[in-house]
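Encoded as structure tokens, the following chain is the form predicted on its own, with no partner shown.
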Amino acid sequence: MTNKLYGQSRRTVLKSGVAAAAVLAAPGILRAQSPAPVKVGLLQPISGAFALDGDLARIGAEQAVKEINEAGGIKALDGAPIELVVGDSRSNAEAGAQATEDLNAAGVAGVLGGFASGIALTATQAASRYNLPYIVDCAVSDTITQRGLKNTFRFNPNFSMATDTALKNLVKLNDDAGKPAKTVALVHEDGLFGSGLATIMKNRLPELGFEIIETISHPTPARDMSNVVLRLRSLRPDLVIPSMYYNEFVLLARTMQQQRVKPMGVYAVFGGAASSYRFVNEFPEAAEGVMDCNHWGDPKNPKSAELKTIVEEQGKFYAYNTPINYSVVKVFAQALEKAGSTDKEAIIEALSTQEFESGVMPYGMSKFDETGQNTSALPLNTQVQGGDINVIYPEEFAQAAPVFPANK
């Protein structure tokens, strides 16, 4: 059974923006029992436009804490359990920075998460003022680890790493099919995440033999994709490459379906919905055949299936937020073990110099370089096939062969 004990009064919680404080302890471990719990902050969008992502991230993080505590806590700290303190970024960068300030005031040993690039940028900056260790979960902007912040580490691949993987696999996909795709339309949200990826794509795709015939940006949130899809319909690109968040991706895919816009393939990069079972279950026809290069747990690790079951037992749909936040908590717990201390400098030193098992993510051993980037982070390519999400690249993690062209 999971116990949730709130460390602050409700009035204080609401005032500070710290949405919840939870002790997830093994049965029989009492709060008053020594040693004292190690507080670990989880910064996620619990409310606002990205609340779905934050909720799935929380489930993954809580499961990791549960397992760690049931296994005896942090052994280097005399078995101290982990107490997860959840901060709500409210899906915007300014609130994310404030929630990080609140987590620091709550006495956390480090902060994990961030989700979106804009939020992770302000949150890590806020954490740096206190030399508070911070591990980013899935924000991808290269800038996050290029500011010389010694407290900041990123577990997931950045823009450049993910794009390298996505383009390598795209070329293989097209070559294996006889090179049918020659033209591309990029559709992206106009924030840090989408604009950054579009810029990289515009620089890289032509040298790989693809002609970019249009780059279309849209605001987040967007309420209508009719004009975007009408433009795609007139352009008739062989490939549509979207980079956007969940709601906008669903809107784009459904509008394309309704207007019968059927390119050879929809090849998303961090496509928001293409690696979400909510999209697959609620809009199966729009989702079928969509490919994505995204954060995704190792499908051959039994823990991946277990996490999916845990999410579904709560009446929710599984997505990448759960495995990556499960894994980030596991990495931070290892850092506590290696540091043998909750001292911030000691934890940062451990993260900077040691290697870590990567939980359920397909990263092998994770090691952060001098900028704080995990050098072994790897996105996987997925495709919606027959109402399921299958990994298609790389081969060592593949569950099925790609179907391409999806529309002949």
Contents of the next structure:
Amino acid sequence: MTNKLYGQSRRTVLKSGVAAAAVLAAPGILRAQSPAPVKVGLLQPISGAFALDGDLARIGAEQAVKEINEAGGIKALDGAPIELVVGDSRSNAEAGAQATEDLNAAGVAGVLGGFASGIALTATQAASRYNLPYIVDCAVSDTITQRGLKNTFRFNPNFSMATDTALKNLVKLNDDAGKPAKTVALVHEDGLFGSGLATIMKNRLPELGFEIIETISHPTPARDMSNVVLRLRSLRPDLVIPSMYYNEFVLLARTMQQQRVKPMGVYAVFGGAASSYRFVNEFPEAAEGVMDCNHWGDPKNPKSAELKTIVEEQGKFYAYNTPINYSVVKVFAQALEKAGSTDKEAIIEALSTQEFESGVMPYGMSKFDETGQNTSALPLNTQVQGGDINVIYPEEFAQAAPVFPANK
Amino acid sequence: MYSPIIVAEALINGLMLGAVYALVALGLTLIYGVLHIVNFAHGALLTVAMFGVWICSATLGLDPYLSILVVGPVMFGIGYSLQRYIIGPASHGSDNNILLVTLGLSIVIENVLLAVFQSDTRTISTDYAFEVIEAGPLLLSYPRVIGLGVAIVTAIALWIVLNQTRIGRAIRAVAKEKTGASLSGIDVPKIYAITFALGCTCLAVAAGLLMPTFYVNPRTGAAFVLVAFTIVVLGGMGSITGALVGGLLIGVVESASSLYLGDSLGQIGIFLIFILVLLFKPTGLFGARQ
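For comparison with the form predicted on its own, provide the form predicted in complex with its partner chain.
So here's everything in the complex, that chain up top.
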């Protein structure tokens, strides 16, 4: 008598079971033939106040991973593909540290990103406990690389380098226009990034012949910018230098437009919105003429335009987070090639001693010094002109001449 | 240090910003006053209302102010359903249940918004957002002036509903003595749901007033809710007049202190007042003695 199982003979069921087991086992056999992917952590604010930045960063990083994998993966690791593991810092430092721990537990070979200084500070610290290689993307606070953490590298320029460039270009801008601007008002967010920048500005600007007539700090998120603008209206500075995140910059620029505050120039240093097409497209009048010194892809590299298209095809607005994260992934992939291993120590050794092509960023060959800072990192000066963002300084990357003073 | 015009403008700005704060606090205080619930989901519900206004503008091309007429009833429905089917049933256990439910709701709402709208920040561009009303030497923001007017009208309307209508009397009866109200034939769970819904409708009005000049992303409501809690305590928990006066007062204090101390320290003024009220008049400015 044949046992029937739901109308099938036992033999049939057994046969199909063996076949199913074989099918299930097959991917395992295939996997054994191709190298396991290298997990790479991307720590970004996917939710919270900076989520817009995290989202744009992710697009850049994913594009780089796609290109690397399509080109045959990491050749020194038998063509192992890169698998991006995204960690959400939820826009705050504590969650950033926790997400880094999670990425480590997920077995990543390194962590990239961080975005804001406060987050990068705790995340790199958390990564250092596991000697996990970490490359910072945008955070500018000098402290990040000054703590002697062997695992921490910063691809982008730090405060000091960025302000040096920003101030040098500001002096040139003013000199070329016949030195019309004499007084400055600083408006900055009160976190590590904005306050640190304001301190440097306050020390350096007077030496360069500018008088600082006001320094205004504000919290993030800010509910209102009316009083900041009222103070600006009352003091009539020639230049307004804002250092803040996107939403607050938009509030400031819109309120300035409303209250008819028109200085000779708005010269942002890491001003957030001035290097974002969302701002330019949504509020063209408020954005027109705004200058920024910020992370920005090399406009002469065709890849910059390609990345912009990729972002726009997803119905989003291009900003600096995309090219810089695209490039950070490319740098890490080169480090993996040079290390020829996913061993943390070997990757850190490669990052400490070798030179790397800088992806789409205008850094030439990137090299990290003994503190982990990329010595060739360079911010670019941009200006919103006729509804587009053009690079105005340095001249080798410039697409257009600056319009200054903006409101004659 | 500043000219009288600048100071006057700052104070008027504060009054106008305070009006919107007051509207957010109005819903919170109403819900507390009747249901005795500290609604932690209030900020998230404000975000929902703001997205509602944004959708009306983006898809129907509706003006943010007009969209209050659409978003208001929707928020009423959302508030009614939340109280009737989620918060109400959860309130039969310990008091902590409600706290956890509203807190959980805020997390769920925020994440649903994140899933639907992603983390992007959205704004509405209107012609009048940049316009100012020139009152002599003063430049008054057009949307803010409207905000002040609408907030006062809303508070008066709410007061009339509570004091002059049948449903309002029922709400007040339930707030005062739940069991007694129930014995005299008032459907208490229904009154609770209507009260919660009215609180959410206030948020729709606040959202309509905010959107011409502010932005919305899944976390936006959080920026307003802490100040709304402060206003509720300052004005007296459960007091409509307290929420309106407290809101306006907080707006003016924030504005004045941010003019003189900077925006970062501007919020110190708010919390200083908050502490002083707790020390010297714990029931708030218009609060009834417990």
